[in-house]
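Just one chain is shown here, as structure tokens, and it is the form predicted alone.
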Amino acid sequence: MSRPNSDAASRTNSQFPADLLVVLDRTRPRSLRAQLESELRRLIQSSQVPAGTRLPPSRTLAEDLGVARSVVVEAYGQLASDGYLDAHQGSATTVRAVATSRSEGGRAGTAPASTVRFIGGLPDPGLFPRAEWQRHYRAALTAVSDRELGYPGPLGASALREALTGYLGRVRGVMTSPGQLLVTSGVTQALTLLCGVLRARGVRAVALEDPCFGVHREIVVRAGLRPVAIPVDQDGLDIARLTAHEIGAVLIAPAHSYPMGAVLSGARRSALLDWARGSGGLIIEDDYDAEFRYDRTPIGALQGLAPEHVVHAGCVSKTLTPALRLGWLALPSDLVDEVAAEKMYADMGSTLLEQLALARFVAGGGFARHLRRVRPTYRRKRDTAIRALAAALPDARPLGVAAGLHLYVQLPSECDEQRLVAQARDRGVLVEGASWHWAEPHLAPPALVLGYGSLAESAIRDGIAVVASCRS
């Protein structure tokens, strides 16, 4: 136990290393290592060692102690890649300003600033082509009418359904018309319209896939209807099931299902859709990340094989950035204007300008040269990932790695899932236990989500490296 010293631990920028209270309990199996990385990362949060200040050389402190150097070297090393120290050959070991505490949507509370995120679906946001943009924002700015500056109307400017038209149908194989196309505030907007039209139809239970992305089985429980959960497997939802149950529609992502990876098999495909024809029951086909494909052919949207069958939903939070809240339906004849009043109702239309701008980036090629040069850049983040996870965690198995944004890693099943989430989060990492998105998360086999578009390619080797470390 070093020296406590309150008043050089308070100041910062100081001229002396400060002194540090830190126990060690040399009874506890943690080692010696972890404990010291703990507590250091502890009086970092709470403040109690503010940003700025010198702390003490590795021998210093291995001296006071009574630890091996290498104790300090290796503790100083993981906090300053976590994102804590400063920390510079020849130069003194500083504490850099993090923030004590964040929100994580309500669902995995309170918990210290990450310095990684492994954020399923994000997309790079450096990866967003600003100037080209913000050429075309301009343009549409210039170009619209004083007439168009009212409400944007709930289908959507027809400029940008036109664009979505053709470019769904030549990249996508989606067959639709400017008239059948509504622009949503993304896809998590698209559903909810379509559960409440699908309540006034009088449809009561909607069948998702097991395990699904868990925001979706929010939402059709919050729209007043009952989801029934579908197992997945290697072939994608199974359809034996599915017609077990009395539901009106399914919910599906065909292409690369979220989270587990799968892709719904031809015969599968055409199982489904038989099902749609003889019962009636609606198909929303979430392609939400299609465009990101790395080891396979193209896959071709369902929609374009039933279209008065599928409803085809869409979005560019994960091709450009979610912060542009534009998603598309692409409907039945026979839902449109129901879909049309229930978008009117609920907020009177998207965004107009940035409608216009994404009509003119879609038109004008930029969307498809975007894609272009964008997909070998996530392929080596996917590739990156892999590679870590077999020299970190080789007793891992990373599913879904064809396509998209993210990983589904599978743990051993005598893993603690939330044990090792919880102390990842508290090194600074924030990774997505998979357990909530199935419909029975106390069930669910451990794994992890681990989302890799939106990260360096070092802070995904640093990251997975903290994970693996948190299983010692």
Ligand SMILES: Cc1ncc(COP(=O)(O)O)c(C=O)c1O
Second form
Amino acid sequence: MSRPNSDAASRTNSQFPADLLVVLDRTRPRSLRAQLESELRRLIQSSQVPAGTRLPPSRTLAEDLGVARSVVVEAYGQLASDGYLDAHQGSATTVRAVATSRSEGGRAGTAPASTVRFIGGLPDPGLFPRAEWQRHYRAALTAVSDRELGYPGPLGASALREALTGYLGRVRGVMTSPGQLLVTSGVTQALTLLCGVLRARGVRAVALEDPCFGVHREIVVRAGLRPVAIPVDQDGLDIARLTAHEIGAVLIAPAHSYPMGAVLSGARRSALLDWARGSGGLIIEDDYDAEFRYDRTPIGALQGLAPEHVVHAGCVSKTLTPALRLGWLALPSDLVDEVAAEKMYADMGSTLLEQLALARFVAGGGFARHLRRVRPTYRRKRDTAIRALAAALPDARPLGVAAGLHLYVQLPSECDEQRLVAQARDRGVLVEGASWHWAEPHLAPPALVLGYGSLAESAIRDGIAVVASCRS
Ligand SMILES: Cc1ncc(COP(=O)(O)O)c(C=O)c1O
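Starting from the form predicted alone shown above, please give the structure in the form predicted in complex with this ligand.
All chains and molecules follow, beginning with the one already shown.
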């Protein structure tokens, strides 16, 4: 088994490279301390600053970066308490040989060669309907005219927008039309486009669930918008807290919040729509995990209740594979042109042949049949994960179990999340710590995001046993 930091760990006490790129952007709303902390974390996670490296004294780094010394002292202090650094009075601050949740989680950075990889929200690649997809792709390629083999246009292939209009209306209660649907490269691009439009419209702040998918918070920040963290409890986002802030939009996954798996309650759905109608703010609905629901009746999309106040975002990353990079937005009419312009300048439109293959898959009913076929398999995997956790980690509490491809596992408060993640990795199990999804990672209660979707049941059992063995 190779470990990302094993080579690095052997090079103990190397010097911090003086020319290493640390980017601090003074135009961003994020504080310099937070930026420095996340830059250093990134450099450690990617092993660009390997374990054992001596960091420069705070005064020296502060001078190099042109910031107050307290900025560096606080960033070092935070990283030390997060377990990234060893800092002792009177001696140099050095990088610890613990890797971190984000790179280990497999979302970013170098993936280690672990035997069991619990990746949050990944579907089983073995369930991708290869033969059917091949058939639809071949048919699409045969049928496409020479005239169509040009730029696909910013809204996307009309055949796919028609197929999705019907499917989303039937299955999710989404009220849209082909003219208001825009095909994207996944939800990731959908959010990037929307944030660009919001920013151009003068919006300054966007509310996000806390915790939320860490990448989404970063998308908001990169667009020059201020993320406002609103807590999530068992009833979903605490809508009452929205009114305390001046925000232009709220990003929410009402069907199954990520990573905690909360479902927005009926009362809060109404309150959220009231907020949008009253404030003119936009609701961005990430229809996350809506298709994989095991223990309760399906919940319709929010968008169907107020199509002019809600943007609905979806994708095939969980239902088919993230490798396709296909997603969509159902837009209020007044946003279509602006989002289409963003898409135009982002990539001149999404890849056409995949869109045409998906259109055939959806329109012919194969996509819905595929979901019916794979749902029981994911349910069995989910049950296996819950049983294995109950047996091996009885004091841990799985949340969000009713849907999706992962569990949010609350650990006992004395548990050290980072250490558990690092020890599990050393024993060949890749599991993601949950703290990086929180607005204040150092305040996050210890937890794991246990993605079971891509694993065989035996691997789920074995992997959880290994994680449990790291507790002692
Ligand atoms: C909360 C959430 N929404 C949506 C997505 C899907 O993103 P994409 O469609 O870009 O693959 C993810 C992926 O991990 C996610 O965590």
